[in-house]
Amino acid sequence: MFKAKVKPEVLKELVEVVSILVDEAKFTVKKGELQIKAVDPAHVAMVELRVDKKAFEEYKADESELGVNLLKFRDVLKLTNPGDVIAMEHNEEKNQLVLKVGNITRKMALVDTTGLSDPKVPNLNLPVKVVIKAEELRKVIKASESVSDHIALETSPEEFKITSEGDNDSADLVMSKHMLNELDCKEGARSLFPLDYFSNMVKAISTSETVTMLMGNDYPVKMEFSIAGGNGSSTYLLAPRIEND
């Protein structure tokens, strides 16, 4: 059993965070929260998301798994107006998710969950922690997108640096320790990442004011941020590109 009511902006944020990596995802429904884990088809990035039932206007659920097409959710969100509430209910007999917006009812066939990824979150020891305003990340993404297809994250005990270098152009964000919300770095670290993935992740962080980034030298970067007005949390994990000497 799954029955819930949710504001469109909460559902939209949830869909955006996950759909930058996959078109279909497994919703793990718990009594007190909704969970999603997914890895992109190229196995370069993964997302883990948890939304507490407090983020919903109403929430009643038994433990279950729902395979959802996120593109269909986007179509439903286009039907909403400010102040609307989306009602959702799982029709177990027909294996459908029934969504109601105002006078419109949309019945959505669910996807077979056996074909959907259920990735294990790797246990990584990432020695560097940077807490930065999300707006600063959005600025450097805008500056970098016309420069190169990759981006470097670099830390020292005193500063955090994001660099994008093309053949002739470059874009940099340099922030000293006192300009950041937090910097915990004992020794320097640098990793290179594909800009398209990094850019899409940063753009999907819409309501969280800050992002916690955990990283190391040639290690994945873990990006943690709040969603659903602080009633949920999400984590992106992005694999590095190993630089050729």
Contents of the next structure:
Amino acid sequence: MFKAKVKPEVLKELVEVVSILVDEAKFTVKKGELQIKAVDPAHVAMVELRVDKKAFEEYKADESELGVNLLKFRDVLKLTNPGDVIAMEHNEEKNQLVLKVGNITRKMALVDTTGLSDPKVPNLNLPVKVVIKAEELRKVIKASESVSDHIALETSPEEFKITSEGDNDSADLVMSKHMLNELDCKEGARSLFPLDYFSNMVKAISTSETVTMLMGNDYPVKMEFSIAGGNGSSTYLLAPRIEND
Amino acid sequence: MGKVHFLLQTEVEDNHRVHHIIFFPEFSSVEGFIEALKGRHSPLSSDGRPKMHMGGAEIAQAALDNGAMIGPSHAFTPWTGMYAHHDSLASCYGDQAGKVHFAELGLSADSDYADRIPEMRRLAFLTNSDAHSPYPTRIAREFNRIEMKAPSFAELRKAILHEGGRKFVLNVGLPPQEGKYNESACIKCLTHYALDQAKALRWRCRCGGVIKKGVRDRVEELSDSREPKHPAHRPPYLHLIPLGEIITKALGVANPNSKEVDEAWSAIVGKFGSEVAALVDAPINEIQPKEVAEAIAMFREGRVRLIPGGGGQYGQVVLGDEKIEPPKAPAPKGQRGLFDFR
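Show the same protein again, this time as the form predicted in complex with the partner chain rather than the form predicted on its own.
The next block holds the full complex; its first chain is the one shown before.
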């Protein structure tokens, strides 16, 4: 059983965070929260997300799994206006998610969850921690998009640097320790990432003011941020490109 | 140059990055068109393919109001072709779509491809070469044969509209497989993908690069039949491999723009009058050197295989039983997967 009411902005944020990686996702409904875990088809990036029942106006659930087509879900959310509340109910018999927005009822067929992957989150040792304002990341993404297709994240005990280098142009963000919310780095680390993935991830971080980035040397980056007005959290994992591979 | 006639023509890019060809009847028509644009374009005096700050419908309106003809350039090219950004002529040209009477096919498509799409069947197909580079393997590698009374805009217009007995009698072009975007492939590592595979991967290659949809797959999406349905006005399509490319293969040289190829090409074309005459009509025993004669014989006998292009890399021509290595991809920049770190 799953029955809930929620403000559309909570769902919009959730769909945005997940849909940059997959078109369909398994929503794991628990008694006290909703969880989503998905890996993109190329296995380059992963998202892990949980939204507490406190983020919902109403929330009643037993444990269940819903296979959701995020593109359809996004279309339903386009029907909403600020101040609306969406009512959702799982019709188990027909395997549908019934959504009510104002006077509109949209019955959405659910996807068979056996076809959706349940990725195992890699166990990573990420020794460097940087906490940075999301706005700073958005700015450097904007500056880098016309420069190159990859981006380097580099840390030293004193500063955090994001660099994008093309054949002729470059863009840098350099932030010393005191400009960051936190920098915990014993030894320098550097990893290179595909800019399109990184950029989509940063753009999907819409309400969290800060992002916690956990890194290593030639190692994946983990980006943690809050969602649903602090009543939920999300984590992106992105695999690196290895230079001179 | 005595037998070369020129037509007033331009290619422009619209605000969706779609390229259009425009044919003008006279200079006053060009001036009227420029005036109708009201300065919403990049500099016309220095930009070879000016960028218009307007959509296809508005450009078409400005061209048609001034007596010109307009149609999509290289309609299938996945970067700047009409079908890269639109699903139909109407989506691109709005209420002017019915007044579009031709489409340029581009290197990766032929009339068998284009006539699988219902809305294309009424159009005249142009198989035009470009003049981006002067090499024998590039310039005039595609062309049209048109029946007209005089080399003029008015006669071309009639041929495009199949009026008064004027018509396109032959389209000549590369086999579509030779084009750079025939199959869907990663633009970075050049791995080729089937349409279903690419969709499942959301057009992202394992190397981190973008998979560019190939013309063959785009046609598949837009077609209403597995086989082409040619209209009565459609001329035959002759697939030609540029003579320079055949010479390059025959002589075993790496660079088609080398002096060796250029000299052989000039000698053969000088002797037989044109590439087509050399490739199609010239007696094999009169072609020199003999390696090239043998290669042309293989071409005529259909003993030529093609390895489709994709992701920006031209397809490869393979003569006879020659064994070749699959295209070498540039080394990908080591994109790792998450599960490499378990």
